[in-house]
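The chain below stands alone and is given in structure tokens; this is the form predicted alone.
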Amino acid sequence: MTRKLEITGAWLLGFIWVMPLLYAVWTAFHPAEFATHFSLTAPLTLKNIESAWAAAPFARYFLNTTILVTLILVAQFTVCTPAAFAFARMNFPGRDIVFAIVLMQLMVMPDILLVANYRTMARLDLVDTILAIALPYLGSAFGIFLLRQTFRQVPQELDDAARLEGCSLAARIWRVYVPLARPTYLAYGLVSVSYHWNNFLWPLVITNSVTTRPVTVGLSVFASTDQGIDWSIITAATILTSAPLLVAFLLFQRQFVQSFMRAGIR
């Protein structure tokens, strides 16, 4: 019986939660006149898709989003790695205490610095420039323990194998440490693009212009500015912006939901 009730009540809570998205899909492919009034004989129409991908530069936005993701993600493995590396395999003076001065940062909140961060991209005048949306996150606390945690787990022995074929720290690091921790970068590397994607409150505050707006900015620009409250056109520009992660997750789910059981988080 208890059994049937978490079950049930997993089902409840699951359909609540796709409840919002269900409609914002609902009211992308059909008229304006369905967005309140749901009929099984409702007519399908691309017309709210057109109407919203002509409103707005929504494909610069999804260059600046891909260039962003990709800046920071790149960033984020260069840095992490060796990081990692230093804190799972070399043993020198306060690592403890460097690593727990570094794990901190998961601790403060981003929306924290703002204002430090702006005022420090004022002074490098790169205000409305992707870099500057990037910089304050081209290291990650967590990807650090993620990576630390696997590296931890690589057979000492592997590496004074590699060590003794004549195998530099760099080539150590890249043939033995990085192909086994492959799950690993696939999860954070979800984590990382879904996180940036959906990012908002910094970018808004750090852009003014089209040329350096993610779709988060943009799509809150068009909703609030161009199009009113035509719901079926604010839908259809919302599952423009969000599909590209829909069709990642629904293709990598079980990928990474492995890399993590792998990564041993719990």
The other form holds:
Amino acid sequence: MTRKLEITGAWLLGFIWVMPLLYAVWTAFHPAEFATHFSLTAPLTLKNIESAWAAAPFARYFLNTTILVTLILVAQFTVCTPAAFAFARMNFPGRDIVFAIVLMQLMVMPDILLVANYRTMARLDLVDTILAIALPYLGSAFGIFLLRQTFRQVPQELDDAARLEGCSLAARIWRVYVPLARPTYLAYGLVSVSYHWNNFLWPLVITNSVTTRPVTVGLSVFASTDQGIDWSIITAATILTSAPLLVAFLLFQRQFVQSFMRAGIR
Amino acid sequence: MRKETLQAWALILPALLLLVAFTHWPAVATLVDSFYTTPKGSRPPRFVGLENFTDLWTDPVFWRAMHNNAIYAIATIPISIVLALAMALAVNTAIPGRALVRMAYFTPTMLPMIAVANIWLFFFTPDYGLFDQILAPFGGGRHNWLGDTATALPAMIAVAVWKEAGFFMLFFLAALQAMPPDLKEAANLEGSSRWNFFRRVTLPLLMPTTLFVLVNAVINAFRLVDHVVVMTRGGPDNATTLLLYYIYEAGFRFWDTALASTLTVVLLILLGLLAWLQFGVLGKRIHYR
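Show the form predicted in complex with the partner chain, please, the one above being the form predicted alone.
Below, the chain from earlier opens the complete complex, with every other chain and molecule after it.
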């Protein structure tokens, strides 16, 4: 009896949790008159998607977001890997203090330092560039911490063997540590991409033109200005902007879930 | 200096420079700015000591934001953590359609908050919105959920809980799956009730995970304001103004950098205090494996 109740509860909760998405899909693919009334015979249409696509430069926004997340990902990997290695496997005076300073970013994220970072970007003449959206996130305490934990688990003997073979420091990192940390890179990459694909407040502040806005900011501009309250078109645009990540998630569900967990537990 | 020391610093330097330039330095710069007036036109900023803080002390919107953020945190943190734990426990057993349910819980995590806000905006619309339609048959009249000071903040809380719970579930799920199965077998042999087992074994073992989730939930309670920007813009009558939203408004709608910096310093102090509480006080009482 309690078991049945639990299962029903779990399902009900699940239903509530997907309902906003299901509803958005429904509205996006049906004519406006069916937006608030559900009928199995309602005709399907792509008109809302077409109108949304035509009403704002979403193609450009997608391009901007793609450039942004790629830039962040590549830079985070190249910057965090050597730092993580130094913290994991090298002895030098001040290591623990510097590591503590790095970890402070876990609590004080760039997200809340909008005003000071905006001024820095203004000084560097970078306001309204994609680089400016990315810069505050390139040195990532989370990435350094995650990779350091992984590197510490690499057997020391492998490293010693590479050293005996005459490998340089760079070669040891590249040939021994990076390949063994591949799952962590995947996990960190997925977390990073979905975080920055969805990020909003800083991009909103630092961009003000079509050529730099990521999709999230583009969507908010689109939904707040021209559309009035045409919900069908707004939900169509909403689905449009979430679709790439959502499709990727459905295709690689297992990897996504495992990656998010891996990024969290250590 | 030793060769290894030099090498290590060379490896760390790029990351450290970026971190300092865009996290530590702006934090210090914000503190400095909070002692100066906002530069206007050709007038340079003027040192005013603690005047910005005394002004803040008498700013009713600031207290409103603090009050709102406290309620927002006190509601979203425990509700999302308890729901996340319940979700994890549910999908950790062999219920029918487990993969589907787990996916349902997790979908909000993959959606941009901004997109989610648009959908919820519609749910809360008077008359046409989902909530009014559901309540209509039960005699509920037209209700302006986001336009009413009594329901606007709870609406923001609901959206935040919905967005976060599935994400936190993953961490509990990972911890549950890492638990040795012989514990459960032993408890079954001893005839321990399910509730007892949960309270005496599962929950204590989940404490490190709970601390981790708690840290994330606390940070999010101060960081997650995207939906406020889209759904209410802090309104009605500042009923949904949260601290970070007020910072955004002060900095980029009023262009009052002194106010924005002072607010940011308050937020930094708050986060620092909370970090100290969590790791200093709570952390010591939690048993790590």
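If you're wondering where the values come from, they're calculated on a predicted model, not measured in any experiment. Positions refer to the first chain, counted from 1. What we label the rigid core is the largest C-alpha set whose atoms superpose within 1.5 Å from one form to the other.
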Discussion item. Given a superposition on the rigid core, I'd like a yes or no on whether Ala10 shifts its C-alpha by 2 Å or more between these two forms.
Written reply: yes
